[in-house]
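Let's start with one chain on its own, the form predicted alone, as structure tokens.
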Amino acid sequence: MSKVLNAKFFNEFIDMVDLCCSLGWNERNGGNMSYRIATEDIEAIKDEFTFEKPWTSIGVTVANLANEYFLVTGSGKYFRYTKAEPEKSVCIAQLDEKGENYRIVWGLVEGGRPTSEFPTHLLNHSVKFDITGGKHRLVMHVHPVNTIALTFVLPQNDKDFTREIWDMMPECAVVFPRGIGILPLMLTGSIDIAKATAEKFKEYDVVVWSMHGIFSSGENFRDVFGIIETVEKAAEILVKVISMGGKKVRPTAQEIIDVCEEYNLDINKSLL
């Protein structure tokens, strides 16, 4: 049995890809995911790596991630078939000593490259590495239907978008007390959207790309999935509320603050 294919982190990654697809969050080759692999996990599997492929420019510099390894979905690869064909669908990429280039050391056996959003992922990893002291390891990008739908009708600013979502369930402010960042429609795969998303990640753990999807970051698969799942459930409730004529009642700012204080959470009051 391959050490890579048998690794716990690898199977959690593949299972998460499969789960997101089953929920309708990742049609065709839509969406992507990356995981910064722990040193001890690399040591356990690196004898299966090859270091012969050429270095490729990332397009951005992430010096604080120099020499790190990332498990990442491949560009143009379908989430639906990843579990059946992991060696064809994902890869492990190593960054160079300056954090400027990467090379594939495992996977994508039929050719290919990491997701076109790899620069966005790496900039997000870089921001969260500094903010969390390296605790955040996963960045996930998915296309949940209700959240995307709301970007066509809600104001495209962090405060209004966050408050509309927070209003739907008390759990929302508990799960993401810092709020939600939102970006206008931008060219995907570009350095511009990568930098804009990274700026939002300095403040938030979840960022919505208008008319496109969600990016989220966290320490592990459970936490990141939980944030996105909560946002999307609240979005579904809000879509139904809007279809029934809109809100007739809403929680007050103090009621939201009270919930967070009960759990000793630092609610972002500027968004209330």
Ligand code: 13P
Contents of the next structure:
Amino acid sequence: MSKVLNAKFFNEFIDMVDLCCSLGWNERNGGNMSYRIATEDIEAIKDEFTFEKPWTSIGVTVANLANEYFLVTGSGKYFRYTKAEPEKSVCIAQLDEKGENYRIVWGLVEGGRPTSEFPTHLLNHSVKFDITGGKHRLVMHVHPVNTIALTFVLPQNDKDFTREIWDMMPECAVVFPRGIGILPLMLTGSIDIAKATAEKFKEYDVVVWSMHGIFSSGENFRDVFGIIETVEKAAEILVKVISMGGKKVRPTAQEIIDVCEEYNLDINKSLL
Ligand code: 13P
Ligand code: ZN
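Okay, that is the form predicted alone; can I get the form predicted in complex with the named molecule now?
Now the full complex is given, and it begins with the chain already shown.
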């Protein structure tokens, strides 16, 4: 039995792909996921790797991620079939010693390449690697309905977008006290969107791409899923509130601060 297919991190990754798909966050090949694999996990599975595939330019330089290995979804591969066909749907990619190129060492057995958003994933990993001292390992991108719908009607700036979401449930400020970054519609898969997203990730753990979806980063599957499901739940409430004619009441800034102080959290007061 394959060591890769049996590895705990691998199964958590595949289960997360499957769960996101079942929630309607990942139609067809929409969305993508990447996980920076721990050294001890690589040592346990490395003899199943092949190092014959050519190096390919990432398009950005991520020097602090040199030689790291990432489990990543394949471009154009359907989330719905990933659990049934993992070797065809995902791959493990190794970065070179400069953090400029990658090569596939496992997976995508019928061909293909990592997600078209790999530059964004890797730049986000790079930013968070430095900020968290290597604690963040997972970057997820999904297309959840309510969050996307709101980007058509809410003001497109971090402060107003965050506050509208924070207002919906006290848990929101607790789960993402630094807030949400929002970017305008940009070309998907481009180096420009990668750089703009990474800039936002210097401040936030969750970034919304207007008219497109969400990116989030965190230490593990539980944390990142938790952030995204909280954003999307709040977005669903807000869609209903707007549909019923809009807010008649809202929490004050002080009430949001009080909840965070109760949990000793560093609330981003510049967004209140
Ligand atoms: P990929 O199939 O290349 O991962 O693209 C899906 C997507 O959501 C682009 O933003
Ligand atoms: Zn997308």
